[in-house]
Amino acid sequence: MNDSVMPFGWGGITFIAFYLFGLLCIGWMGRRAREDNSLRDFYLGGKGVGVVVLLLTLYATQYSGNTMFGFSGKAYRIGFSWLTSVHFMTAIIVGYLLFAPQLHHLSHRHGFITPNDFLNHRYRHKGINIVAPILMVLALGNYLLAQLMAMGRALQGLTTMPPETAYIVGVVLLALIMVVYETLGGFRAVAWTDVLQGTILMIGFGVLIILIWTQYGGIAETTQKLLAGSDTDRAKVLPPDGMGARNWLSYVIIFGLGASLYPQAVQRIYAARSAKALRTSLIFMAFLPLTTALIAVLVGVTGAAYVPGLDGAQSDRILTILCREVQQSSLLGYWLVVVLFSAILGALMSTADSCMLTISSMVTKDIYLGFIQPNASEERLTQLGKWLSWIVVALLAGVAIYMNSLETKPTLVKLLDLKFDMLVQLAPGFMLGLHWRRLTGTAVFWGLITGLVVTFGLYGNAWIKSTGFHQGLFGLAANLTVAVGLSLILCRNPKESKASLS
């Protein structure tokens, strides 16, 4: 039997089918709960969300296919060194605290819908209004693509179909379900499904690691087995070398700044019912890496010890392989894996539809309304946003299927790195701009352009790779230098800046 196949049988498949149908029902409930056809109602859920829903929608959005499959796959390849994922997922909360409270205050005062609404309010710069939305759309497109690929790889572990066929069916079927319930219920459907999926993931992952340890042995046994193996296996247990330590630091910085600026996360900051609800959610979020990222690392390292021989993108399937063993060990294991994988599929779709929702909001409001049809009604814009969701998903599903046909398939973490190299270039405009009144729009624009040119100019550079730092951090350094230097030279009137932050 193929180790990546989990023979769920008709019982498990029927449960998953009902679960996915339930997501469609939640989408319909979201449609019934809408208050009007405004952009704020469709993209932010109207009057705002409370602590529990906000916490779980942030959680389900932040922990996605990259965490379930990508993090466990990365830990399989490099071992305990990937514990840095726990640190950088925690660093995201620090990133939020640098700007989220003040941004939430401004968003409620001025009615922000998209992330670029703040940038437009703060700088009133046409260049930023063009480049920033395009940059965020590209970054989110990359993230959405990673989720679609993870959907395909997940279905490869659920059925006995040929792997290539299962991948295509997974991408197309799950993407279709996702886009249907998202266009039905908008932000409400996304947030309500997040509550269900987030709860199952937190509980299910905890039970899963106990069952895996029961099946294979705990951390001590795993460590001893790796130490007794090849040089490659022993390296997965040893502390990182100098370059590895620099890579840890690089991930902590780029995630802390970049992931906190997820455009869909910024919209959730806008959607919070109150500043108190936002702060409480962030307090609890600080502990959640221990329930997900840490367990993904332990799953990957256990797999490295007991299921050797997976290369490259194949290692992203280690979670499904270990779950197959747990599933066959007992009736409890069987139904735990069925329920857990239902939630994982839902979490993949939930993260993907968050990206899709934010992409459609930015293309609709920032680009179409801002530059093409300034007099369009909100009802027309909402309808346009729904059609855009279908178009974007169709295009990226095609790309996901094509990339899976390549001889060398990209890993999920590689796609993750590319996204953050781009997103981190927005940090000066958001984080510095909320606290330093003299930062000017011209300086932010040219800093952003400089950062992107440096980042992409360094891709493939052998020396940069040898430093252990992401290209995006070199771009950010250049970005900050230009933004701060130009602002000091231009010496913008502090009174003008004060008005833009009020």
Second form
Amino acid sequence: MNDSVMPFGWGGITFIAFYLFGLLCIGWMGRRAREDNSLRDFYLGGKGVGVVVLLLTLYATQYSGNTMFGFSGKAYRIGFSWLTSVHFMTAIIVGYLLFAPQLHHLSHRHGFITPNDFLNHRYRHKGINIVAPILMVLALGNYLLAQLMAMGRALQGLTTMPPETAYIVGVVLLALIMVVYETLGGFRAVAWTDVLQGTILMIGFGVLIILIWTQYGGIAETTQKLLAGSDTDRAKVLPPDGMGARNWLSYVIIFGLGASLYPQAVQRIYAARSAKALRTSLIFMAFLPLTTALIAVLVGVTGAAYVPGLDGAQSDRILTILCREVQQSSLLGYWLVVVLFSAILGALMSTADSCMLTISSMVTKDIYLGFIQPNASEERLTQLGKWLSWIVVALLAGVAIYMNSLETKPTLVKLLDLKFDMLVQLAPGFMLGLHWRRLTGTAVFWGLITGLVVTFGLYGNAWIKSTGFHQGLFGLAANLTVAVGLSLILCRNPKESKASLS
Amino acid sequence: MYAVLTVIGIPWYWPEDHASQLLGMPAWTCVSLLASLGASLLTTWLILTHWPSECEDGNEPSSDPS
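Now that we've seen the form predicted on its own, could you pull up the form predicted in complex with its partner chain?
Whole complex next, starting from this chain.
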């Protein structure tokens, strides 16, 4: 018997089926609401997103399968030390402050659609126009892959099908629903489904912590149980060691600089109707880690105390295992877990659909329009973008299914780390470039290349691992040195700079 | 200010075998969470009081950022 399977009856499955059908209906409504067949309308919803939709789409996009499965799984493995996640999710909002006000303003003035539209406007450098979009597509592809894998794992916990079959069905079915509503309604469908998914997600996290504490007792009992357990269990309560503390700092920096530059988050900055809407959303977002990420940590720690023995990628299933126990305890518990499971699906799909849409926009506008067919019409580009979504999802679903067949399955947090090592290399181009006129395109390009070479060159290096710092930060240090140094050499007189910052 | 909150929030200065509790959780986690709350409040204050005026709705951006 699969201990992590939740015994959903027909009532629960029907509720979830209606929920998924509702997403398709929202996709159809998004299609009906379109103003024209332009890239601006399809990829940014016409740039008229108000504060409620903006907040919930930022929230639903940022808090994903990683938060629910990956964070609770990591907290299961290392205990309270994963409070790192509360800090680094807050650091993302701090990262936004470094560039979001100016970028939002410029995007409305100049009609940016993709993140590279800003880089092209600022630097007009062919090398950056090639490398930056490819880097962002790869990083997002990594992220989308993680969501698809989590979808498969979610369905493994839902049904009594053989696990391998349930995984494949989960990946294919949920990916298909996602790509259909996105093709129908573009950004509007994604943002409006995020409103529904984000709302259920917020409710779901609240429900989750109540359920866990009702079933297992409060956090005090969990703490006592771990302290009374083995050395491994005790370590989950004690402060991290020196390397753990350095790793904590590393996560804060790399997330603050890298995750704030998620291309789909940049597009949401563009899509905000006004500076006021953006400000209000960011204020709310600054406090959400203290609810969402913190709850995921408490769930993982509770699992560590009461469900020992899960190793590696298995520990990413702790959430479904705990939910199963709650669900079997009472009728109320059953229905609350049905709602929570809908929230889980919402978290996964809301993040995945944003990744997919943004990948499509970058490949269409930055690569196809930029280098292959510069004269393509908006209508053709929008059509191409829709086809690309299908191709990307099909490819990545295949990879997700393949990776599940491997002997050693990667944990969700390991997949997450790779993405930020890459994204953080864009920080000088965006964050420094918005404030320092002397930063040149040539310097940013060579800094970017240097950063990526150092980052990937150091991958797997034992000494780097022993420091506790992500190799992406070493890459960023090299990147900044080159970008700043070259700029000081190439642009001796700021008044001569042709940099466009307005 | 963020650097100060980060230094307080990361529990590098707590002894590795420190097991005292506060509100049912390890004491160091409570301090860490307070520091995180401080960062959230600081961020809110900065957003409300230091949003660049040239980036407000309806304003033209300045041509020279320095």
